[in-house]
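Just the one chain here, the form predicted on its own, laid out as structure tokens.
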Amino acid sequence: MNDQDCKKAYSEQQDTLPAFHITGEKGWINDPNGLVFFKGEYHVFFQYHPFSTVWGPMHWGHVVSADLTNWRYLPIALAPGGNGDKDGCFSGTAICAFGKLYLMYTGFEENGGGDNIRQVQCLAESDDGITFKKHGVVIGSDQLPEEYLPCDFRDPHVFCHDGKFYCLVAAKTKEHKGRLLLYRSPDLFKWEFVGDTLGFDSEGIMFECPDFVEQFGMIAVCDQLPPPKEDGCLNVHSTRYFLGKMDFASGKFEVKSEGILDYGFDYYAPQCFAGIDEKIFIGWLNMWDRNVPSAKYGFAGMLTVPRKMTVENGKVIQTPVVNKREVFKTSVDKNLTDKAVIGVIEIDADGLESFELKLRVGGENFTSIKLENGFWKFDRSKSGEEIRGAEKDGLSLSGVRKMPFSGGKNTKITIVLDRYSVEFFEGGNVMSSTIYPPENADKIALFIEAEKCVYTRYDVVKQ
């Protein structure tokens, strides 16, 4: 192949990949990972299996930006082969100490499987954010409660407060149910059990990739296999938040309130970035136990777009950071025509009394949001080649989730579109879904009732 056959065949790889969303480029991504600010760049690691569309042996895919929006790809950071991780690399975080970068992550070994299973936590440390030099297992079977299963053991938060580092980690008792474990260290290498964080089960069988942001009193957790909740924790696993009050010296974390942070079909393992003042979180785009139509493209999995979050009157805010320009704005009366695969939609309306929208509308394919009874209704149903998954509930059956609408005289919405996913913001809350419309579905229609609307149409900047 000569170099224009290659940038050929390069060009259109690009074009089946989606536009600004993290993926890796090839193979199979799932969690994201060692989200971090270092050396005046952004750095997202995340759950990678570059051989396959489908998971297995994990590494570490890497990337970069200076905008969060415009990522480089870097060399894999972590792969299996190392002291207690010679089967995987599994989801961890990451810190700033000591001038360097450090990873925190679980090591798996398969063992043949079952109750031989080892998840232990191991660290890895680099200079340059670039080459990592691994340390093996830092807290090991030996170091968990004689209560909980050294098979399930994973998915390590670090973080400093007060001089010293904490990691909270997710465990599973013998009784089959999730706990969140607390450890302490001086040094990151040296660590010591602090206590039972949350002090109660999880609601299915394991919480996994916690989150703890300091400021907030927030723990973010992801629940395996609960039972489906009206409200809207439908997914076959679930992505909730805590609000609260941590207490360093027992390791306890008092609830005051709780919510949910994605009402979409595909959101999970949401991490926030270290080493910045603002909040800004990743989830993964993506649910297990779905088929991926992209595979076809030779990847499958990507991550959503960084979202901003506060916390007002005990409940999450989210906003999404996305680098864009203006390209079209007008007023709304009753209807509007327009067109758009990839780009950010805002709508600004007071006094909303009805809503439509359809997005990707090509031949009979459409993917519609629409207020009904005080909810916001997401049809993916009509989206393009079918998404199957594992959900046995009504509203997933026929393509549907729902989401609480902020009611209020002035309505705020935010739509994120790339070619494969939709990301629809209102009230501080997120719908995110995948779809995989036909490539010539580019039309918008919405049908609107209200006193005022503005609709606002930007582009992406990329680089």
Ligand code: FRU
Given for the second form:
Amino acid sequence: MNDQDCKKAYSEQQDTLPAFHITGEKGWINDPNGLVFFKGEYHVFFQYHPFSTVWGPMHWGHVVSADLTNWRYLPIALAPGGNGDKDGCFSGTAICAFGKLYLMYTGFEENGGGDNIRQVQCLAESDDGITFKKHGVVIGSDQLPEEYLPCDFRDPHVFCHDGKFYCLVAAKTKEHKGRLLLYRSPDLFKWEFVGDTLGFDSEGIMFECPDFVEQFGMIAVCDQLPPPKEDGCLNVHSTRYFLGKMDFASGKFEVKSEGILDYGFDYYAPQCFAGIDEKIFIGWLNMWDRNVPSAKYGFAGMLTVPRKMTVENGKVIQTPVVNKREVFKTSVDKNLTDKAVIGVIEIDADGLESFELKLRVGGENFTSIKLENGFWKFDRSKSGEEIRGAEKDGLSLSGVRKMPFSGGKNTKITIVLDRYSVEFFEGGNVMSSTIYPPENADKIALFIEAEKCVYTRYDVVKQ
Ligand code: FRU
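Switch from the form predicted on its own, shown above, to the form predicted in complex with beta-D-fructofuranose (FRU) and output its structure.
Whole complex next, starting from this chain.
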């Protein structure tokens, strides 16, 4: 390939990637890992298989950003092959301590599979946030209480409280139910078991990817294969949160309320940035056990837009963080048509009575969001390429997801659009889904009945 062909191939590839959602450029990605603000930049690592568009030996991919919208690739931070992580560096978190950046992650060794699998918690350290030195296993199978299986022990979430380090790790009982275990350490290297934090089983077969936000008294955690619930999360693997109080002496968390973090089709393994006061979460904008149509362009999987989270009167409120510039603003009387594939749309309505928005309209294709009987109904059945999953419930099979409408006099909607995704925010709730329409399906049609409505569209600021 000469220089010009190279440039052309590169720009064609850029046109097939999400414009501002994190991906691996090529290969497969799943969970976000090690979210941290370190030395003036936001660092995001992610579960990464650079050599194929399906899951394989896990590496930690790495991107950084100054504005949470424009991401720059850095070299792979962790690759399998060390002490305890011969076959994979699974999910984990980051912490800034002693002037350095530490990553705590699960080392995976297959050993022929089944009960012989070993999952242990490992530590790596960096001075510059770019190259990491592995320290090997710091919480081994021997530190797992007797009633748990050493083959399913993963996803350490490390944090600091009162001058000590704590780590929540997901574990599986011999009865094949998930639990969350809390460990404590003075120095990140020597760990002791504190307690079984939730004290109850996962609804499905295993918890994964816990995150604890002390300021909110919140544990966010994934539940693998819970039974589907129409009023809860319908995803085959779902993300729940618990609000309550942690007792650090016993390691027990008293749950006062619970809910789900996202109502859409594609959301998993969220975690919160360490190293800053604001609580900003990123999740995986995808789901296990589904085909990923973008694989034909050489990549599979992306992360959600960063979301600022607060908890107000016991309710979790999420709003997107995007570096954006206003390009079009108009008041709407019933109908509006517009065009966009990439960008942010805000709709501000007083006295909303009816609403239907069609996005990515072109030929036979469209994606719709409708207000129906107190719910937002998202429909991707005609969005574009088919996404087949392991779902068994009627709503999911028909390509539909619902999110409660907050009601009230004023309604503020924000929609974050990228080539393959729609993230719909209203009343602090969010529903995130992937879609794979043709690139030229770019029209927008809004039908609204309200006392007053203002529509604003923004471009994403690319640097
Ligand atoms: C969740 C998960 C984690 C594990 C990682 C492996 O999506 O299954 O539990 O560490 O993915 O890639």
